[in-house]
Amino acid sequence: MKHNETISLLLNRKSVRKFQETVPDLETIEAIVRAGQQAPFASQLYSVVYQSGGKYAFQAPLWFLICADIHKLRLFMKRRGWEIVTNGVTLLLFAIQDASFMAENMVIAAESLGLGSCFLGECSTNANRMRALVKKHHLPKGVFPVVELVMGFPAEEYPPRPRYPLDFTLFKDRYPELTEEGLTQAMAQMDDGYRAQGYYKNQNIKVKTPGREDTMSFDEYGWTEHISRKWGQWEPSPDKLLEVLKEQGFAFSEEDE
């Protein structure tokens, strides 16, 4: 596979979970943003608020939380003499594109600068929390929130997580039927790769989910076993997420126009 330096860049990426105290400075937060803002778009449906110099997830000093925000839209639209009539399904799918393009670009460009980051989801999960960031951030209808980010510089050191082989990946013309002997090569190379770098390290993990409960040790829990215990157990209906989602302006019908 052919190599430079942004490919290099973007294959040593990894999420940081241990921050320094240093609070990067404005100059920096502007150039990742700026950066953030040449990804490609649909139409710009994104807003971002910062905060720094606290204590945020994993002790970071840089906290961002990038949004969805068609409120710009229709303000400059009106202005325009128009009004917005695509259904809130596409303009939603749009501007999460759009968010998360902004965000993933910010992440690289901080890469560049020497700074380590790491998504949050609770936000893509957690109605509770998408009403108290709407509330603490003065998000008008029409802006929602959809990527916490922390940022700062490491405080530790370690190689890329394990992603899946490319040929489980990449597919050519068509979407192929899937193999169980591809199936276990991938699932390997994931569970084999985390244990390797010391993750799930208890010998006895013992996790209770309804109606199950199940004693495992190292050698049989992993990172498949582990994403499949989160979206085997998490939120079901989601119904308090589309509210959240109507409160803030996004219809899913032309009943709720």
Given for the second form:
Protein chains: 2
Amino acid sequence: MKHNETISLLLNRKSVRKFQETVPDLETIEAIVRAGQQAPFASQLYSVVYQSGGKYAFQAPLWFLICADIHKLRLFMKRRGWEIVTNGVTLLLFAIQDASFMAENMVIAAESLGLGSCFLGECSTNANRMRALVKKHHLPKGVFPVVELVMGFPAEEYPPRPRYPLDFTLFKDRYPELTEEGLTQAMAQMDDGYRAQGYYKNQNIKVKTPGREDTMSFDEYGWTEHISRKWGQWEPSPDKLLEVLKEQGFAFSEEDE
Amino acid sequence: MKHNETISLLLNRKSVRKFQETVPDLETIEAIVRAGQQAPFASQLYSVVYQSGGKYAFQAPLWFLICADIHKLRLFMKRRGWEIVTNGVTLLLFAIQDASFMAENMVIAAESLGLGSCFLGECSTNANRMRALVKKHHLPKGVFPVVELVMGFPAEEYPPRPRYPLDFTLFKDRYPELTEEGLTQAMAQMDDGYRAQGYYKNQNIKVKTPGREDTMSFDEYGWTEHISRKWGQWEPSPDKLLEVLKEQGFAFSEEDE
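Would you mind giving the form predicted in complex with a further copy of the same chain, to go alongside the form predicted on its own above?
Starting with the chain above, the whole complex follows.
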């Protein structure tokens, strides 16, 4: 496989959950966000709010909220004598992509400056968290939180986490029928990989299963079990999230507009 | 502002729309996608389909379709005795993010290998395009196209495109009231920047405005006008996109499930 310094940086990245106390300076923050801005975008449908010098998730000294933003779009369109007519689903799809491209560039820029980071996706499943972020940071209509990102100088070191085999990810010409054997291999690569790193055992993390007996030991518990317990129990109703998204100006039916 | 090789790479990236004929080899393709996989993810809710050796958009010799994918999740959850109960909005939010983080890493990895690329977002606004991609590439239920990405060795060279001023993007603690002056500056930075590069004039690109008289010359036409004409005219109804998303297993109301 081809290698160079950037590819090594990308392949060695891992999410960091233990940080030194040193607060990254403004020059560093600005370099990271400027690099984020230069990602390819549909229409720069993003904004970033940050806080530094406190203790954020995992005691990180720096926190970003990467937002989808059509507020700025609406403002300059008004100046030019236009208004947004595009439907809320298209706006949502493009705005999440723009925000995510920027967020990933920020992760890579940070990594290159010796900083570690960790995404926090809670606001995509917990409508209360999404609304609290909207209120606390005064996000206007047209703006909603896509993902939180904490950052700082790492106080832990470990190898990159496992990923699916490439042949379970990259398909030529068409999406294939996935075989039982391919599935077995992909699950094993994830589960054995996480267990070899002692990931769940060392942190004593297991997703609880209220109403189901849980007799699984950490010798058995792996990535596929952990992920299954999340998606098998997380919020069944979209209603609360749709309500916040609608409040923020992303309506999914024509009568909502 | 802090600099290093990676940050220069990120800051100098630009979308490429003219390519050499050379077809990148499989080793290169695999390096790019492996680097993509190592992005931080909620649950690896992605897949990539590719085609090479033909002539794709902008005559590029290599084409990727980056997909949101909960099909693989569903398969391994079934093996583990679980089924997905999480609502379609949460699935959509996380899956687009996972696919986008991977896509942006692929763009950066490609750039580091001397390849240029360009995202094609049509499937997020054109439901027919989304459905055609689903059919042509046999995407199963649980998988939908997020963004197309063409790639190849560049046959054009120009400076990076303008972006909003940093103070119109990065906000401390809270989203501010945006001032008229700040808006004027941000619009000028984008419009003057694109005009200085002759971007629209050289390509003779203007978004048509059926039903509105268009007397604007290329000396006036800039980024904010171009973008306004898109969002001011694109598809008002979400219905067709919601229909395809629902067919692919992302339902937005409980009765749809």
